[in-house]
Amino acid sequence: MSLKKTALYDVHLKLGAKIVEFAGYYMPIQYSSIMQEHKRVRTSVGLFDVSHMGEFFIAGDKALDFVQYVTINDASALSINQVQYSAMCYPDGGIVDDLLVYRFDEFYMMVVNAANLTKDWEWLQQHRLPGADMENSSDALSLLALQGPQAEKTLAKLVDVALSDIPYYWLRQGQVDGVDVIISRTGYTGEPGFEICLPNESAEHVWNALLRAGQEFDIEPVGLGARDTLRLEMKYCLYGNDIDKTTNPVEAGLGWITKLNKADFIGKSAIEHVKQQGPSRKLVGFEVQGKAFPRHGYAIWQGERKIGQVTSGTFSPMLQTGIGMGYVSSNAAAVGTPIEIEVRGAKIPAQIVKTPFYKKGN
C-alpha cells in the first residue's frame, strides 16, 4: 500500500522536519529536538499537524441508535456542540479503537485513529442500522492542533468566536483567518489547546497564519515524537501499545466512559461479566529509578515473578526520570507498589504511581 501526505507536507519538509512512516502516512516525527518541542507546548504553545486521522459523519434518523450501539460511552447525553470521549469494542470486550464523539445539530462526527481508519470503517459498515448514512471524509479534512497554555491568545487573533465561551470537549463552527472551520477544545497534551478541523484545501493557509499569530509566544510546530511524550505524561492511551482488540475497558482504566447502564451496546455483556468478576490484571503508571527507561515489551518483575509488560515507556521531559505504563497483575497494582523493569537483561527498580505523572507545578 502506497503512504499517503497529508496537505501539510511539502510545508514539513521546507521547516526541515525528519519525516517517518506512520499509520499509512508521511509525518513529521520531529523539526528540532523532541525534548525542546515537548516543553515548548508545555510552557508556551505549539502546532500539530495530526491530519492523519480520521472523520467519518452520521447522519439520519437513526444516527444517535447506531452511535450508541457501536460505541461504549452515553452519545444520548451530549448536547449540540459536544463532544465526548469513547471507545468500540468487540463482542468480547476487545477495544477496536478509541475516539471522539463530536455532536452537531443534525449529525454526528467520529474521529478515529489513523492506523485503524480502515479497520473501523469496515467495522461501522458491518455494523450499520438502516436510517444511519456515512460518510468517510478523511482524505478532505485536515486536522490541526494548537496546544499550550498560550495556545487560545494565540488562536483569538484569527477567529470570530469567542474562545472563552468554549467550554472542555465542546465545539463551534467559525472561521479561522477567514476559513470556516470547527473547532473543539480538545486535545492529547494535557495542556489547555484547541484543535481545528478543516478543508484540505485550506490547511496550509491556516497552518501559516496560526505560525504568525504565535510569533510573540515562540510558538514551534510538533511532531509526532513529542505528542507522545506529552500523552504518556498524562498516562493517555496510545491504540496498539497501551489498549487493542486483546484489552477490555475496565483493565485499561477505561470504566469512566463504559456506561453500561445504557441500552445493549456491542461489548457490553463481555464488559459487565470482567467488571462483575474483577479484572485479572491493570494499566498502571510507574516510575523507574536512575538513567534508564522503559521501552515497549519490556518485562515487569516483582521479585522472581513476572507480574506484566510495559506498553509505553519514555524518558520525562518535565520530571526528567524514566516514566512507563503496563498491564499488571491486579494483586500487585496498588499505587506504591515497589516492581521492577527488565532493561536489556537487567532489572531496574521501579515504583507504580499515581498519575498522571506530570502535574502542573511539578
Given for the second form:
Amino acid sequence: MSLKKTALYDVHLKLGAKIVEFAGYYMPIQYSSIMQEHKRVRTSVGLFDVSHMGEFFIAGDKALDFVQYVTINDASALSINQVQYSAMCYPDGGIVDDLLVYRFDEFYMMVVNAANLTKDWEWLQQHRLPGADMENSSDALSLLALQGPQAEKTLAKLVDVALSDIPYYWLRQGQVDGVDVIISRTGYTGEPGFEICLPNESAEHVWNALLRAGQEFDIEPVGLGARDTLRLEMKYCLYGNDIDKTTNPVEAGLGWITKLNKADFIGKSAIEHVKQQGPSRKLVGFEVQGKAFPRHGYAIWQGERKIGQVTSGTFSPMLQTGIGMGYVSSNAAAVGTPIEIEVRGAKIPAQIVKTPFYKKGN
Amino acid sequence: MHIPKDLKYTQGHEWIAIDEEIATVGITDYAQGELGDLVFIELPDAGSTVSQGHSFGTVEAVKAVSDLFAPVSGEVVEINTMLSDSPEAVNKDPYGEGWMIKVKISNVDELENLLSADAYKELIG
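Could you output the structure for the form predicted together with the partner chain, given that the previous block was the form predicted alone?
What follows is the whole complex; the chain from before opens it.
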C-alpha cells in the first residue's frame, strides 16, 4: 500500500518536521521537540494537522436509526450542532473504533481514526440501512486541531462567529479567514481548544492564518509525538494501544458512553452481560516510582502474580515521571494499589493513581 | 548532520574517541536526533566491564527506549555523572558534554571493527 500525504505535507517539510509513517500516512511526528511542543500546548497554544482522521457523512430519513444501531452512545440525545464521543462495537462487545459523532441539521458526521478508516467504512457498508445514505469524504477534507489556553484568543481573530457561543462538545459552521469550515470545541489534549474541519484546498491557507494569528502567543506546530504524550497525561484511549477488538467498553472505562437503555445496537447484549457480571479486568492509570518508563507491552506484576500488561506508557513532560495505562485484574485495580512494571527484566515499583494524571496546577 | 572526522563509529550509532588506551563513548548526532528528547540515561558503574557489541546501558527518550552497545571491550573507568540530572546534554552536545563512559581498552584489535566517519556517513545515508 502506498502511503498517503495530507494536504499540508509540503508545509510540514518546510517547517522542518520529522516525518514518520502513521496509519498509512506520512505524518509529522515532531517539529522542534516533543517536550517543547507538549509544554507549548499546556501553557499557550499549538496547531496540529490531524487530517489523517476520517470523515463519514450520514444523511437520509434513517440516518439517526443507523447511527444509533452502529454506535454505543445515544445519538438521539444530541441537539443540532452538538458533538458526542462514542464507539462502534462488534457483536461480542469488542471495539471496532472510537469516534466522534457530529449532529447537523440534516445529517450526521462521524470522525474516525485513520488506522481504522477502511475497516470502519467496510463495517458501515456491511450494516447499511435503506434510507441512510453514507459518504466517505476523508480524502477531500482536512482537520486541524488548535489546542491550548490561548487557542480561543488565537481563533477569535479569524472567525465570524462568537466562539463563546460554542460550548464544550458543540460545533458551529462558520468561516475562518474567509474559508467555510466546521468549528467544534473538541480535542485530544485536555486543554481548551477547537478542531476545524475544512476542504483540502483551503487547508494551507487556514493553517498559515492560524500560525500568524497565534504568533503573539508563540504558537507552534505540534506533531503526533506530543499529541500522544498529551492524550496520555489525560488517560484518553488510543485505538490500537488501549482499546481494540479484544477489549470491551466497560473494562476500558468507557461505560459512560455505553447507553444500554437505548434500542438495540451492535454489541448491546454482550456489553450488558459484562456490565452485569462486572468486568474481569480494568484499564487503569499508574505512575512509576523512580527513573524508568513504561512502554506498550511491558508486564504488570503484583508480587509473584502477573496481573496485566501496559497498553500505553511514556515519560510525562508535565509530571516529569513515568506514567502508563494498562489492563489489570479488577481485584487489583483500585486507586492506591501498589504494582510493579517489568522494565527489561527488572521490576520497577509503581502505583495505580487517579486519572487524569495531569490536572491544571499540579 | 554532524559527524566529526576524528572519531570512530558503530553501526548502532555510538561514537568512540580514542586517546591511547582510553576510549570515550557516546551516541551520534544522528542517534540523538532520531530518539528525540532524552529523559533518562542508564549507565554502568565505574569499575564494571563492558564487551564489544554488548549492551552497556539504555537511553530513554520520551517516546522510545534504546540500548547502548559498547564499541570496545574493557573496564569502565569513568561515567558522565552529569547525565543523570541532565540527559538533555546528549541532545544538545552529543560529542562533547553528552559523552557517556570512558573505557580502558582491553583489546586493541577490536578497533578494526569500527567505522570511519566516511563509512558511518554512508551508513546513515
